[in-house]
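Here you get one chain, nothing else, as structure tokens; it is the form predicted on its own.
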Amino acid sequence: MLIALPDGSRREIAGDIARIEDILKQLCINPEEVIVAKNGRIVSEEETAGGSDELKIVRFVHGG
């Protein structure tokens, strides 16, 4: 699985299918601070990913 991280770097992770929330925790990323796209489609942390999937993790910023 190929992952595009919020800092612009890319990382490849081998392994079984896992919940996106668990993948984020493994990468020490707070799921409440990011949006995840799986194969170009925004998904929730409840979805699973693995194999040839591509994840893009985007940190969102809000202000007032």
Given for the second form:
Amino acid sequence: MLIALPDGSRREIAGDIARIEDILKQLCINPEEVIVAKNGRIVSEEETAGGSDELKIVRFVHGG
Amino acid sequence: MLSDAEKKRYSRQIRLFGEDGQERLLRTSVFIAGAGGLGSVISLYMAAAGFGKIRIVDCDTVELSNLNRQILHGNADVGRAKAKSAYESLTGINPEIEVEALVETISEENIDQLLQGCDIIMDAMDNFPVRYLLNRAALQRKIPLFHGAISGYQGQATTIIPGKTACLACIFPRAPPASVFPALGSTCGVIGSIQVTEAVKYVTGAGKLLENRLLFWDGLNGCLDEMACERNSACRECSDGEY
Ligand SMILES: [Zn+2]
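Okay, that's the form predicted on its own, but what's the structure of the form predicted in complex with the partner chain?
Below is the entire complex, every chain and molecule, led by the chain shown above.
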């Protein structure tokens, strides 16, 4: 599974299908600060990802 | 019918969407939540474009540290209510539209009254709790909400059409932790301009809106990106079948 991280770097992670919540935990990313797209589509952290999925993790902002 | 002065004032954009499009803008009543960084850009461009009625709301006074980005306000406005200087800037740019600038804190109690008569909502807030109020009000009234937010070099925008697209709570089910955010005027310029462009397209019926698409601007790397989103069937705000 290919993961694009909020800092712009990319990381390849091998392993079984996991909940996105757990993947974020493993990457030490606070789920409250990011949204995650699986194969280009925003998904909730309850969803799972793995195999050939591509995850993109983006830090969203709240200022105005 | 447009007056001769209006035909002249708006001539360059009438080339884009015709006198009919301009008349639509002039008939549109806009609610702008906030007169800060995003609210400055949004309200100035909307006033200049001839959105006929603008109601802008902010509870703060102008501080020196606002002036790097909040171009509605000038040096002489420090210490004055933002709504006051907003009124002067907007009517100064376009005295032919109706501007209402209110010193109010948007809350659950007053949002219904504040939105009375408004056709569209522009999100220029600096926090998610109030954004969720705007989102709920947009759903209840079935009027669009043009979302934007910034921090530093980064920003995001999307267009929420009740009954058609994901709502704000579908996309962002949880508010991010509150924090003091760095702010650059030109980032407000990028995101606020995108929001106004969306509103112009919505009103004139042109182009393809940012519906179910969350647009990201990364100014530091000069990148625009987007993610697809969809209505969440378990969304706390829009999934009860009412919308
Ligand atoms: Zn929703």
